[in-house]
Each structure stands twice: as structure tokens, then as C-alpha cells.
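Encoded as C-alpha cells, the following chain is the form predicted on its own, with no partner shown.
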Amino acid sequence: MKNNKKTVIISLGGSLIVPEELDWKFVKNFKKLIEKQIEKGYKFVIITGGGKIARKYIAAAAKVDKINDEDRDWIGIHATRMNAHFIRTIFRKHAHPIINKDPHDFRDFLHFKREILVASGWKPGFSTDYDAVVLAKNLGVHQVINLSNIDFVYTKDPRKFKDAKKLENLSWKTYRAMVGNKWSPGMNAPFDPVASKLAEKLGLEVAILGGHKLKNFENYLEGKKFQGTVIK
């Protein structure tokens, strides 16, 4: 990921923006970095997530009433455009202005003038992993970035076992294996087996990276040694 004026695809968790209230101490800093990233020439499809904001709803909603898995879909659904509405709005100066609600419907966004396009959830039974894999199908785009609170996926959840072991570099077929076909709202797989099921069959690379650590981000973005899980 070396070469200037690349389009860089990123699916930026949730858990990053609302961990449990707002981080815009976070928020502060990646604005910093792409910026100075977008100086070198890149620009950047930025498809933001829900986090706790969305799980705090889809509970407070099943607490009042039964709801199913497509009521659980569209408040996720809902809370990404929030973010991505505020993720839009701190780049005001870069951004599109038109948020993309739709991975598929990307003929105003395939050659956007602006140097960040802001995309959200798109429907339910697809997560904001699916549509950063479709834009990237739709772009022309070979690589997508996981940001999230995990720094590499593991064998095991390493906060409940401490003998998980990283996994720094996994083919499609073993991660797949590991995670399963099924998607489910609030799940909380390292990227959605729906959206990995798609990234196999188009031969897409997807790096799984810590986002908070966004100086080994910036690494991979400049090509040089970063610590993280490349999926392929």
C-alpha cells in the first residue's frame, strides 16, 4: 500500500467511535492521520460501525418489548448513520457530502471528487464489514482495513482464555472456518463471515488492526512492518 493517490478502504468499528460514550479524544487523532495521509495523495472510504450506542438501544428496546432480528438489524442499521453522520462532519473540509447508504448504488461516489467518501449500514442481514467488502468490489479496491478494539484475531477470545494464541497471517478457508457462515446482529466476530464469505470469492486482503494504536496503522498503510492479521 505504498503507491500515492490509492483509494484505501477502511471499516472503522463501532467500538472505536462509542465504545461506551463517545471517544473524540480518539476520533481527534484519526482525523489527524488520515489528513496527513491524504496529504501524501491517498483517499479514504471510510464505512463506520455501530458500537455501543447500537447495543445499548437493541437492549433497552428487548427490555420493553420482544423484538426480532430485523428490528435489531435497522437500530444498527440507524446508529451507524449517526456515526457515520459525525464521522462526515469532522471531515467536512474532505468529505463527500452525501453519506453512502447503499454499497451498490455507487455511481455518484465512483469517481468523487472529494478526498473521503462516508458510508454506513446498508440493510438487514448485512453488516458495515459487507458493505466496506462491496464497495471495495465496486471501486476496484483489493484491500480493506479492520479497524477495531482487537490487535489480531485469535485462536481463542484472549479476555476470557489465556492460552489464545494471534494468528498474524490466515487464508480465507481457515478463518471461515473458524468464524462460521452466519451473521447475527451485535455479533462480535474480528469481520462478519457473510462479508468474509464475499472477500474470498472477489480474492480481496483484509488486515485486521487495533485502531488505537494508530501509529502501527499508519505503518501499514506506508508498507512497512505492522502488527496485525492479513487475511487472504
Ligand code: UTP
Given for the second form:
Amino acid sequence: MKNNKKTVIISLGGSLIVPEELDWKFVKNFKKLIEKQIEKGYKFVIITGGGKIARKYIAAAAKVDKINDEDRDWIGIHATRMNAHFIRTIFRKHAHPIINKDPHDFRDFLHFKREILVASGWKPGFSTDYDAVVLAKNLGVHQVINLSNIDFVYTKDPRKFKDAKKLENLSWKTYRAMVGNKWSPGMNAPFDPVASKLAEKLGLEVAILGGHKLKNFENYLEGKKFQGTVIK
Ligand code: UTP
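Okay, that's the form predicted on its own, but what's the structure of the form predicted together with ligand UTP?
Starting with the chain above, the whole complex follows.
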């Protein structure tokens, strides 16, 4: 690690924090890795996704009453906030005490003194990938890591097509031609198409990495050989 106090934004997928139930073992290993990198001089902005917790509430609400898309999004946003508080709590020693809940309202967070800033979802119609890109813009960060249960961008859905091929390096132009321009809640794109449009405009580098392979995530951070897809 040459670049002292380098800040990286992590879009931490809800699928890792709450795949079915809360995965505290994942969080424990993630914490260990982040603290090791803090020792080496990194700072992190961690934006938490929603995960199963949101889907369970949405499914339950839909059984009781009619709910609309905005209701669904608000439940999703509150799940991201719950997860953000959880992550801030386990990083108490290193995390800025206030969670960023609006990536456009960044002034109080611009020069955060601690090593970690935790952020959550913002408002209906968006995703935490999008919030991550807006925060990157506002905090002047150029690198976003998308940690989820997707470990590569493939030519097609690998669960449906046996001949799907891994793609390791992609331009924004190619990636965006693959995923289109629209985002919808629960969609399977490795990185939100609307967030991608902004990321391309800003010239960001987004790495799509499988969150369960934490050694691999560390290799990426340390500039070593890693498995995943880099879009830039
Ligand atoms: P995400 O879809 O960003 O979380 O937010 P995630 O972890 O990457 O993906 P899941 O949770 O595994 O699907 C969860 C939901 O919260 C709402 C959306 O409905 C989104 O699907 N949300 C999130 C918003 O409406 N606005 C935001 O700014 C963020």
C-alpha cells in the first residue's frame, strides 16, 4: 500500500449482511480485514444494502394490505439504515458517529476524521449503488468496490446459461450496453444501470467482487492478482 490515507467506497450488499438471517460470521471476518487495512492507512466509506430483512417485511406487509412501490422502497431504505447502524456499531472505535442518510447532504461528512464513514439508503426510486456513486462524487473518491454475492460480471446470467463467460475488464460503454438504462428494485444487474451512467460520467473505477472471498478483496486492495470484474 503506497497511497497513504487513500479512501475507498464500499457498496456492501445486503445479501452479505442478511442473506437469510444476519450473517455475523461474515461481518466478523469483514471487520478484521477492514481493521487490518486501516492499520495500513486506508479510510473507508461503507454503504450498506438491505438484504433479506427488507424482503421479509415487504412480503409480510403485502399479505396484510395493498402496498405500492414507494412503500416497498421505504421498507428497503429502513433495512439499509438498520444494517448501517449495525455496521457503525461494530466499528464503534473507527466509525464516524453519524450515518450519512443522504449522499447529497455531505458537507458534515466531507472531512470525516475517523477512518470509516457509514452510509445508508436515501430516498425511493434509488439504490445504494447509486448513493455510493453520488457520495464518491461529493467526497472526491474515485474507487468504488461493489461487494455482494456476485463475483464477476458474466456475458449472460450464469445461473441460466452454462456457456456464460466471465468478464474481467470492461469499459463503462460495454457494461452499460449490457445492462441498459433502467434500475428496478430487486434487479439482478451486478451494478445499478442508473448508478453506472453517473459513474461513467465521473470516470470512476468500480470493482465487482464476491464478498465471501475476503482474501480476494484484500488482494484487490493491495494491487495483487484478484478475481473479479473491473469497470472503468
Ligand atoms: P439496495 O437494493 O441498494 O440493497 O437497497 P442491496 O443490498 O444492494 O440489494 P438487496 O437488498 O440485496 O436487494 C435495498 C432497497 O432499498 C430501496 C430500494 O427498494 C432497494 O431495492 N432503496 C435503497 C431506495 O429506495 N433508495 C435508496 O437510496 C436506497
